[in-house]
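So this first bit is one chain, no partners, the form predicted on its own, shown in C-alpha cells.
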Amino acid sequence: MTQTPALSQGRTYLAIPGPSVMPDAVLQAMHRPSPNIYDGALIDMMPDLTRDLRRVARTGHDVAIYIANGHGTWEAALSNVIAPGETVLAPASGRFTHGWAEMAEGIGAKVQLIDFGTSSAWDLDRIADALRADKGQQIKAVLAVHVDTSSSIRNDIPALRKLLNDLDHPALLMADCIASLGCDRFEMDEWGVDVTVTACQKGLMTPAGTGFVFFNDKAQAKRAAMPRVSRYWDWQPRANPDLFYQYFDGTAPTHHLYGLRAALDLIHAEGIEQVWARHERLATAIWAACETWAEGGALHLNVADRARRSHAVTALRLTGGRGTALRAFTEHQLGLTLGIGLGMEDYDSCFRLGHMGHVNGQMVMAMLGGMETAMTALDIPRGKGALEAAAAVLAA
C-alpha cells in the first residue's frame, strides 16, 4: 500500500502564541556584524528606541530594558517595589498569574492568591472583598495579567484600577502585558497602571530574549523607599543612564536592538490603533470558524464570552484528548505548528492558536484551512461552513 506523502515541505508556519512570526525587515535588520558598543549609531539610536517603546505602551513614563524573557521582567518588576515579607494580591485566570505569584514568593513576598480557574476572567467582587478585608493595607501590589497566554483570557485592567480607586487602596497596579502589548488595546497611563511588564517575542515581533518594565512616578517612589534592590534588576540606572552600558548593566543585546528598531518602525508606520483593529478583526474571523466547528460537539473554545477573549491567542480543546493528535497532523503533514495546551489539566485535549504580531488575513485563513484538513483526516465531528464564516468576517 502506498503511503500518502506529507505536504510539509516549503515555508512552515509557526502559529504558536509566541515566539511569533518575525517580519523579514526584523531579520534583515539583525543580519549584520557586531557593532561598536562604545560609540556610534547604536548608542545614538537609544533615545528614539525608548521613546517608541513608550509609545506602544501608551505611557510618558520610564522604561527599563532587560536581557531577559518575560519571567525575568516579572522578577525585575517585583524586585524594585516589593520587599521580603510584603504582601501581593494575585487574581489568577490561568497559568501565568500562578507563575508570577511563584516569582513573588521566590523573592520573599507573601502571596494572596485568588484562583478563578482557567476559563473565567476576574470576578471583581471577589477581588473587592480581598481588598476590603485588607484593613491595614498590607497588600502592596496587585499582580494583574492582562492576557493569560495559557487560557487566552483577557482581563479588565481599567475596571481593576477603578476598583482600587473606589476603595482608596494604595496598592500598586502591576500589569503583565507580555501577550497583549502590540496586539490588544492597552493604555498604561490612561488606565492608571503603575508598572507594566512585557517581552519582545510576541506583539513586538523580535526574537525572544529582551524584556521591558515600564513604571510611573508612584512606582518609582516605592522603589526609592526600598531597603535594597538587586544591582542587576535595579531599574533606576537602566531608565536614566549616564552611559550607554547602564541601559543593560553590561554589554547590550545589540542585534535584538536592531531587530526591535525595525519592529517598532513597522508598528508605528501602521499605527497602533490600526494594529489593534487588525488583531481584533483577525481574532473575530478565527472565533467565527471555531464557533462553527464547535456546533459538531467535539471542539470547544476555552473562553465562552467573546468580550473576555484575547485578540492575540485562542485556547481550544477537543474531546477525547484529540488536541495533541490534531497538532501532530498539522505540523508533520502540513508544516503548520499550533500551540500546546499549556497549563491545562487535560493537556492532550487542549491546544492554542497564536495570532499575534506579523499576521494577516491570508495567514489566518491558511491556519484555519490546515485545521479543517486535520479534522477531516482525523474524522473529528464539526459544524460545516467554518471557513466560509471566517471569510465572511474578513470580507465584510
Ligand SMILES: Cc1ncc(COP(=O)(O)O)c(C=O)c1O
Given for the second form:
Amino acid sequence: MTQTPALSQGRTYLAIPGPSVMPDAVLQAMHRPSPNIYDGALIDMMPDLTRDLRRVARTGHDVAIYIANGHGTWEAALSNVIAPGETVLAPASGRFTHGWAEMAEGIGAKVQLIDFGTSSAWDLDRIADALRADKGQQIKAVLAVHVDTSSSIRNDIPALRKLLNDLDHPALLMADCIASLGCDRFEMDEWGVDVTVTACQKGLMTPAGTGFVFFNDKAQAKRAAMPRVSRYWDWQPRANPDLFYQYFDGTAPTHHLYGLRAALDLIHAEGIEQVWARHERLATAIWAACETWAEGGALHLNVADRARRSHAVTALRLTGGRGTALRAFTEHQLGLTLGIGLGMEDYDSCFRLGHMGHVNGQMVMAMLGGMETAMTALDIPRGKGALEAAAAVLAA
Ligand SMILES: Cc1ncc(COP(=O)(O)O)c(C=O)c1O
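What does the same protein look like in the form predicted in complex with the ligand, given that the last one was the form predicted on its own?
Below is the entire complex, every chain and molecule, led by the chain shown above.
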C-alpha cells in the first residue's frame, strides 16, 4: 500500500511571532570572518547604525545597545530608572506585561498590576483611577506593552500619554515595542514615550541576541538621580561611548551588527511608513480569512476589535483543544510552523500567526492556504471563502 506522503520537504516557513524570517541580505551580511574589533569598518559603521536605529523608533534621543534579548532590555531599562522600593504601574493585556512586572519585582520595585485579562486592551478609566489614587506620586513609571505578543492586543500608547499629561502625573512612560517596532506604527518622540525597549529578532529581522533601550532627557534625569545602577546595565557609557568597547561593555556582537546593518538598509529603502502600511495590509488580509473561517463556529480571533489588533501577530483559538493538532499538521505535513498559544489557560486551543518583518503577500497566502489545508484534514467546520476574502484584500 502506498503511504500518504508528508509534504513538508522544500523550503519551510517559520510563521511564529518571533524570531521572524531572516532576509537573505541579513544572512549574507553575517557570513564573513570575525572582524577587527579595535579598528576599522565595524567601528566606523556605528554612528550611522545608531542613527538608523533611532529613525526606526522615531526618536532623536539616545539609544543603548545590549547583548541581550527582550528580557534583558526589560531589566536594563528598569535598572536605570527604578530604585529598590519605588513603585511601577503595570497595566496588563497579556503575558508580557506580567513578565516585565516580575522583572521589576526582581530588582526590588513595588508593582501595582492592573490585569485586563488576555483578550482586552487597556481600560484607560481604570488606569486613571490608579493614577488619581496615587496622591503622593509614588508611581515612578508605567510599564506599557504596546503589542502584547501573547494576546496580539495593540494598546493605545498616545492615549496613555494624554492621560498622564491630563492628570499631571510625572511617572515615566516606558514602552515595550519588542513586537511592534518595524511592524506597527510607533512614534517614540511624537507619542511622548520616555523609555522604549525593543529587541532585534522580530520587526528588525536579525537573529535573537541584541536589544535596544531608547531614552529621553526626562528618563536620563531620573537615571542621574539614581543612588546606583548596575554597572553592566548602565545606559550612560553605551549611549555616549568614548571608546568602541563601551557601546557593549566588552566585545561587540560583531555579526549581529552586520546583520542589523543589512536589516536597517532594507527598512529604510522601503521606507518606515511603507513598512507599516505593508504590515497593516497583510494583517487585514489575515483577519479577513480568519473572520470568514470563524463563521463556522470553531475558530475564534482572540481580539474582537480590529482597532486593537496587532499588525504583526494574530492570536487564535480552535475550540476543543484543536489548535495543537492544527499546528502539528501544518508543521509536519506542510513545512509551515505556527506559533504556540502563550500565557493562555486553554493552551491546546490557542495558537498564533506571526506576520512580522520580512513577510509579503505570497507568504501570507501560503500561510492561510496551509491553515485551510490543515482544517480540511482535521475536518474542522468553518465558513467558506476565507482565502478569497484574503485575496480580495491583497488585490484591492
Ligand atoms: C512584547 C514582548 N515583550 C518581551 C518579550 C521578551 O523578549 P525575549 O523573548 O527576546 O526575551 C517578547 C518576546 O516575544 C515580546 O513579544
